[in-house]
Amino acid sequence: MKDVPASEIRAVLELAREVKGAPERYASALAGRNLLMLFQKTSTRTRLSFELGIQELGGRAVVMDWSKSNFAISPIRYEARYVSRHAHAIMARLLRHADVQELARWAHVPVINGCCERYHPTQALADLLTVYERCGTFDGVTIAYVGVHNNVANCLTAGATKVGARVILITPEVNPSSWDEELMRAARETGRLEVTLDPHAVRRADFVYTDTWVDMEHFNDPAYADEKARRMNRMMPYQLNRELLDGHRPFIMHDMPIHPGLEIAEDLIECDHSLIYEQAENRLHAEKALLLRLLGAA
């Protein structure tokens, strides 16, 4: 999302709408193609959407646990060069962005970042698709993100400001491993980014987005308990709830998994202006479009 031009983001979104509306037209578009899916992080939406996505396009998915493969014991470059002889694309959901970069450097096929500590670009594609479906445009649209500044905040900010939406970041906490000064500077230069510590700024947004306050790999880790407690205490005034919205009715977004009663009040999750499940479903359609473009089958 930081490097790709706005025109390419828009092209993926337009194709995603086509694929979503007429999936039968693309049912054999990737026949004979193989997608290798590498996982270090737990997954529900990434696993399901990519595996079904390639299958619904006529291809096949091979799912591999990084820790149970030789990626865990050998330099990445050797394994990457080997798997490129069988896979036509690789989706990697890894803990470290540096490992995603190393994989992309040595693989001879497209590598998709399925999530790392710094970025989550396929989530941002689904988010933008969800907004685009509702509004038909990004012009004049404001998206507020309230929570911890993390990988999701990065890609949402980069993607939305590029395509023309306005973003309000309300992030009193920052994951140090997620911060990207270059990305933030580029977003500011668009003139469409506002950064504030005022949680009431959500009342000026058409869409309000929140995410977990603690990364999934730390959520149940006893060694992280003190930091988790500190974050909960710091972030509770930024919980997305009806009191904070004060009668305002924006569309509600969350990339899941959800922790009701923490980053979002339970009664907002399935309210009539929640887009959370549509947003999650759109991972499938956005990723199908991405695969089609990367593999030259659009």
Ligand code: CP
Given for the second form:
Amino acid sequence: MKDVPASEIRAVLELAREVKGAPERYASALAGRNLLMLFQKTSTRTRLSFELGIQELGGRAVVMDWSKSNFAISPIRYEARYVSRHAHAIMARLLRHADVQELARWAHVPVINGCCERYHPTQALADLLTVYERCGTFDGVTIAYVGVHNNVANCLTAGATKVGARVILITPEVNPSSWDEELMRAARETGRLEVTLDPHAVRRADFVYTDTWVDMEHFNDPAYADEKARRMNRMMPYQLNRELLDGHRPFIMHDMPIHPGLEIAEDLIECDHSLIYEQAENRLHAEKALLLRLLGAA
Ligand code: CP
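Now that you have shown the form predicted alone, what about the form predicted together with the ligand?
Below is the whole assembly, all chains and molecules, this chain first.
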């Protein structure tokens, strides 16, 4: 999201709409192609959408748990070179962005970041697709993100400001390992980014987005319990709920998994202006478009 031009993001979104509308036209577009899916972290959506996505395009997926593979005991370089002999693309959900970059450096095939501590670009593609489907444009559209500044906030900010939407970031806490000054500077330079600590700014948005206050790898970690408790205290005034919205009815977004009663009140999750499941479903369509473009089959 940080490096690709707006035209490329738009091209993926247009193709995603086309693929979503007529999936049968692409049913064998990636026949004979293999996608290696590498996981160091848990997943529901990323796993399901990429695995089904490549299959729906006629290709195959191989899912590999990093800790049960020999990526765990050998330099990434050699394993990356080997798997490139069989895989036509790699989707990797790794803990560290540096390792995703190392994988991309040595692999001979495209490497897709399936969420690291800094970025979650395929989530942002699905998010932008969801907004675009609703509005048919990004011009004049305002998306507020309320929560902890994390990997999701980074890619949403970079992608949305690039394609023409306005973004309001309401993020009193920052995941230190997620912060990317260069990305934020570029977003500010578009003139479409506002940063505020006022949670009531959600009332000025067409779409209000929130995400977990604690990253997935820490959520059930006893060693992180004190920091988790501190964040819950700090973030509670920023919970997305009806009181905060005060009668305003923006579209509600969340990338899932959800923690009801923490970052979002339970009654908003399935309210009639929630797009949460559409957003999650759009992972599949956006990722199919991405695979088609990366593998030259668009
Ligand atoms: N939003 C998202 O990436 O979901 P998973 O962690 O379940 O893959």
